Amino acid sequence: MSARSTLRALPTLLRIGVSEAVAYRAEMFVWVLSTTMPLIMMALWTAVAREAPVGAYGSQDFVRYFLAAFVVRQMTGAWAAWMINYEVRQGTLAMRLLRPISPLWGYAAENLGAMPMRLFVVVPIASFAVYTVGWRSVPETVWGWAFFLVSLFGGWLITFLVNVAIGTLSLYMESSTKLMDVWLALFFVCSGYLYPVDLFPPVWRTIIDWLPFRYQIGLPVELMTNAHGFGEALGLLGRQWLWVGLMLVISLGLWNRGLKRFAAFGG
């Protein structure tokens, strides 16, 4: 299918994604509840910082950071790895392959279609952050908003493409869900989801700066809370989009080679 035809099909795919998100809103509510770890960490770290600041973070800084982390987590989530695993094992991937558009566009549209529903959670939390700890809870400049939105999209792309790459590995092995569990464990430690990356020792901080995890959550959170000046933010965005490009090459390479191994039988 040509790029032009794909672009023409995308609005329909997105409408289907929104409809599915509305139909399965109870399931999405459960998913939101399962991603409240930043709120738990906020209570923990603000209690610690009440005695004395931790690094550059006081109590209000932790409130600002973890509310932003909760918002960013909602907007960068993806679940394509589990869908691909399931459809490869059940053979239902064959139904997607019969359509005149790559299944990857379908997975992306289903993930993005959930965004309007997530805004019902994100907007009140962001408003609460502004009300409780001030306007530094959101970008204070026009370029800050632009960089934040670009980083948010970049964070979602890295998450989605990693999901595609790991999900596609199920075409090479019985199941790749355990690999996804390993990735998630590293993600929780290195992404800034449980604590700010700034709190790592310098050596670990240098390593984390070159890994993709920080650019899934930590960078959008830092840009949302005005942690960087223009030049530093631009450099970090460059690193994030290098990871987007690298993950795009890896995931498409694995997908195209893996499809040659796919076989499904009807009964």
Given for the second form:
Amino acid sequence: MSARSTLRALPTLLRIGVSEAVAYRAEMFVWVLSTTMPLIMMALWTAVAREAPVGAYGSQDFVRYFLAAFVVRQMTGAWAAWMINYEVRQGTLAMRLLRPISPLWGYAAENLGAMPMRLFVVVPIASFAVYTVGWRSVPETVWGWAFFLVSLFGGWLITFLVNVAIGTLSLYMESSTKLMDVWLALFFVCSGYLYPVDLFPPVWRTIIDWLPFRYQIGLPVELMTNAHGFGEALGLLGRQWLWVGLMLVISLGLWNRGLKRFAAFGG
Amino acid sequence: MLRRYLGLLGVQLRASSLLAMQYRGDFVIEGIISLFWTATALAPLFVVYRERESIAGWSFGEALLVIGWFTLLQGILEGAINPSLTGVVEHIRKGTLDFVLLKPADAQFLVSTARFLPWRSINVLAGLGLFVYGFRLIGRAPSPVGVLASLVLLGTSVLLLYSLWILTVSAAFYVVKVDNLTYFFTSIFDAARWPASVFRGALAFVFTFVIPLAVMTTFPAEAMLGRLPWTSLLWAVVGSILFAFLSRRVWLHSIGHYTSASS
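Please show me the structure of the same protein in the form predicted together with its partner chain, now that we have looked at it in the form predicted alone.
Entire complex below, previous chain first.
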């Protein structure tokens, strides 16, 4: 499979992803409703900050932070782990393998194809944030926007690649959805989804700075709400893409080795 | 009539415990995962209370009681309510619900008792552990009357939870692709982790009257602390019975409009 024909197939794959997202819009709506955690955390933290600010965060900052967290979560979603699990168990992965293009591109295109639909939720929320808590809710500079978009893409890539890695593990064991649950639990606690990572005790902070979770949600959110200067932001972006690279190596390695073990009917 | 249904319940319970025994390895793994979840669920609490002594009138120990009730109910939800009713969604998709409807017993009863996951009882134990720890932090024991009231509220909470689930499942008759419904439900239920007085404005209204989360975890915790007014207890009982009645009507309505796989 040459790189050129992969590139030629991509627009079509993306188009399929978009039409699938449009076809199952009710499902997407339900999913959006089930990611309301940031809004609940927002209610909680503004209640905490009512008397006095928490660290650097006042009530308004929490509103800004959690609306951004909601937006980032919408735009970095991936569900390849469940798909791979399901398709391995059902044996339908064989269908995908028959195509002259790696199934991973298919999964990726399905995820990315859902993003345009998500904008219908994300843009109003972001506008609402700007309306209620001011322009600091979105990047204020041009480089800020650029960094934010890059971090958003990086965050999605980490999420997607972790999904692929854990999904692929279902080729080694019966089902890896349990493992995904464990990952998700760590993700919720360490990613900045439930509270800004600044609020962790310093020792924890250092550990979390080196773990991948923060770069899935926390970093894009911080960049969206103008939490860092240029130099600091650049350093954090570097770490994020280091994780992207590492995850790429891990997940592709697992995938290629795992496929050799895949023996559905006819295989 | 009642005896027949009790007998049926026995049969269903035996069948699902046999099924669970088949996968003994799962018991350990599931147990570890559910303890792990409980531990991570506590993390936000520690972060919040690192900042303040009390939040919206709840001290750390008191908030632990709410989380204890949440964990306990989660165990019941995931052990007894979720598994069998997720089966309904599967039935609808595959068209095998017809077989259930043909059986000479109430369909809601049959689908609600189809499957149990006994290992989720670990969650119930974790919840009880949190109660003990919470009360040790507060420095006194719950009053006997309070415990009694909280037991009544346990009944109403389970009834509310079950009715909410029935309503969610009824939605499955109308929406085609519903894999996400479980996630939707559990993520809404997640808000019950926090004392209801934390929420203000629109959220407070929704969580008290529309999705009565406040009644499920905050009320029992307050009852244990001996500060729940009797009128609230009465309202919880009346409200949950009304809610159960409503969900039963909705279920019958959706079953009535269900066009089976072959028609």
